[in-house]
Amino acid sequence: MKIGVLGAGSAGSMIAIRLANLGYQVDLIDRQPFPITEASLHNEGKLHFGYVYAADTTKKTAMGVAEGSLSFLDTLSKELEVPSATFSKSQPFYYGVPHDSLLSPEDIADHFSYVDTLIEGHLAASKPVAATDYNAIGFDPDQFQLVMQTQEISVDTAQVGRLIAGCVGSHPNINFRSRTQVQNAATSGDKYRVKLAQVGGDEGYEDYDAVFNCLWGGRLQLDRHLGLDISRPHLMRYKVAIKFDGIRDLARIPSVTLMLGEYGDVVNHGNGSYYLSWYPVCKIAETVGDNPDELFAAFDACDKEGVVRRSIDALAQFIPSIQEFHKHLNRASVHGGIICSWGHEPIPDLDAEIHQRFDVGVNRSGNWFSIDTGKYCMGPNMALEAVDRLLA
């Protein structure tokens, strides 16, 4: 069986590794020179339990992300053949609820109690922080009506990416076709003919018995070439991550997510590395269309230093010590990738599908598999599911 995997993000790479570990030969195709270079690298790396998805009243998102997160490290450890202790973990997250949150602190506290039942037996439950302790953990007490302490953590996406890329590069059963763009695909008898083009080079075709479409930008467009019914409204966004490395004097900055609204996140990895994001600034561009080129162009043209400065200032309104990052701008990097979600509605609309990540997964038509991971933490689990469905 000749198998093609389109897109070498975390899901695509893990599908290729899983198949290769089972003895199958796999072509892994990506437009970048290395695996794990876009959205799978440039995100907060959070192993979500579902706390932030309080607007999803069905609770299905929390169930899905918690399942993926609780098995995330064990799955990577097994497939990459590295000890689970290898993976670096951030300081645990606090969740802060500002006064203009879209949901009341009572609704959020009720949701946290539900999520706690999902992780019972694995990790300690969340707990509220006394208002008198807000200053001690770095929060401006005037900005919050509730702060919750959790056991949720982030992994170091760069470390995970290096381990995955190393496995891809060394595995004898994986042919990594780098700097190769997927232009279109069609059925050809009982096979799938994929048109490929080397970046700045020749075009050609490959026929596969099975294909896993793990692209972010252009995934739905490609699915339409195969006749999949993708009639639902969707939104593609280019979102960047701000990362600081090699800073040793800001250890007291907490890992924090502000909810619920157009806020941001901070991750303290505990080793001098930090992740910052302020959504209204770090969402560089969005489109309701299928063509990702305009998003890439928007990132290329954006004022990256301005993105860093404005994000620091916005986050510092809530966590005053964040202002200290202005002294370390020379250690900042700004990179990103495309993320896709259903619906067109913005975050302030509580009914928007952007508040949900349960209608995702493996969409199959014959031996064409379209993979929507939904969130980073769900990628490894979904990779195993996709392979199992092919081989069932």
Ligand SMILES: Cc1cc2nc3c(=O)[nH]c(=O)nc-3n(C[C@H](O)[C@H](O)[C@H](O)COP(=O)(O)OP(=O)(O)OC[C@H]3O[C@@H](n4cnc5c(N)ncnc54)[C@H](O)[C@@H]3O)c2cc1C
Contents of the next structure:
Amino acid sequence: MKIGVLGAGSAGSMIAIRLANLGYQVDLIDRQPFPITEASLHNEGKLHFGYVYAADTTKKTAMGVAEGSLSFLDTLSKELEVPSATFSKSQPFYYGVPHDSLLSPEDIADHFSYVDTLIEGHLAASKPVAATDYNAIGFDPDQFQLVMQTQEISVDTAQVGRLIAGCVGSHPNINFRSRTQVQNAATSGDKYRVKLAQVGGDEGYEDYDAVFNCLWGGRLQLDRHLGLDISRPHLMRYKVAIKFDGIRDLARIPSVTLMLGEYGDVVNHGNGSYYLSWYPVCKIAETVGDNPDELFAAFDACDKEGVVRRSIDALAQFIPSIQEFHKHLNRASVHGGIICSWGHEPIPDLDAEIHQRFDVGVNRSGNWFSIDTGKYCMGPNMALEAVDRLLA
Ligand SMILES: Cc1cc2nc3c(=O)[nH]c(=O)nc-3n(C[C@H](O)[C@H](O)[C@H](O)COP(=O)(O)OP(=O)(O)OC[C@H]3O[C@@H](n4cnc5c(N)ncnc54)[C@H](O)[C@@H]3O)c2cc1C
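Could I have the structure of this protein in the form predicted together with the ligand, to go alongside the form predicted on its own above?
Zooming out: every chain and molecule, the one shown earlier first.
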């Protein structure tokens, strides 16, 4: 069976590695020179248990992300053949609920109790932080109506990316076709014909018995020709990840997510590396179409230093010590990636599908598999499921 995997993000790379480990020869195709260069690198790396998805009253989002996150490191460890202790973990997250949160502290506390049942037996439950301790953990006491302490962590996406890319590069069963643009695809008898073009070079066609479409932002453009229904309203946003590296002298920077609304996050990786994001500033552009090119153009054109400065100022209203990052602007890097979700409505609409990330996963038409990763934390688990479905 000739198998093509389109897109070498975390989903595509892990599908290729899983198939290769099972003895199958795989073509893994990407426009970039290396695997893991886009959303799977430039994201927050949070292994969600679902605390932030409090507006999804069905609780299905929390169930999905918790399942993916609880197995994330074990799956990587097994498939990449590295000890699980290899993976570095951030300081665990606090969740801060500002006074203008879209949900009340009571509703959020109820939701946290539910999520705690999902991780029971694996990790300790969340617990409220006493208001008298807000200052000690770096929070401005006047800004919050509730602060919860959790065991959720982020991984270092660059480290995970290097390990995945190393495995792809050294695996004898993976043919990594770098700098190769996927242009379109169609059925051809009982095969799938994929049109490929070397970046800045020749074009050609490749026929496959089975294809995994893991192009993330480029996914829907192809699916429309392969019998999958893409008429459902969807939204693609380009969001920036601000990363700081090599800062050794900062005190009291917690890992924190503010909820629920258009707020932001901070990750303290505990080794001098940090991630910052303030949603209204870091969401650079969005489209309801299925062509992401305008999003990449908007990112190229945006004022990156302005994005960093305004994000620091916004986060510092809640976590005053974040102001310290202004002294380290030379250590900031600004990259980003696409976020795909169903629905068109913005975050402040509590009924928006953006609050529901459970309707993701593996869509199939014949042996064409289209992978909607949904979240980074779900990628490895979804890769195993996709391969199982081909081989079942
Ligand atoms: C700023 C930010 C923060 C986030 N934070 C989190 C988080 O904390 N936790 C979480 O779980 N999720 C998070 N996410 C979501 C997460 O990053 C994505 O869901 C996930 O990484 C998508 O993985 P993927 O493999 O599907 O896509 P990608 O990693 O984007 O991989 C797609 C690959 O396809 C290639 N490609 C695309 N089109 C073509 C083409 N036409 N031809 C050839 N190659 C092509 C690209 O080069 C790329 O390598 C975040 C996203 C962003 C942007």
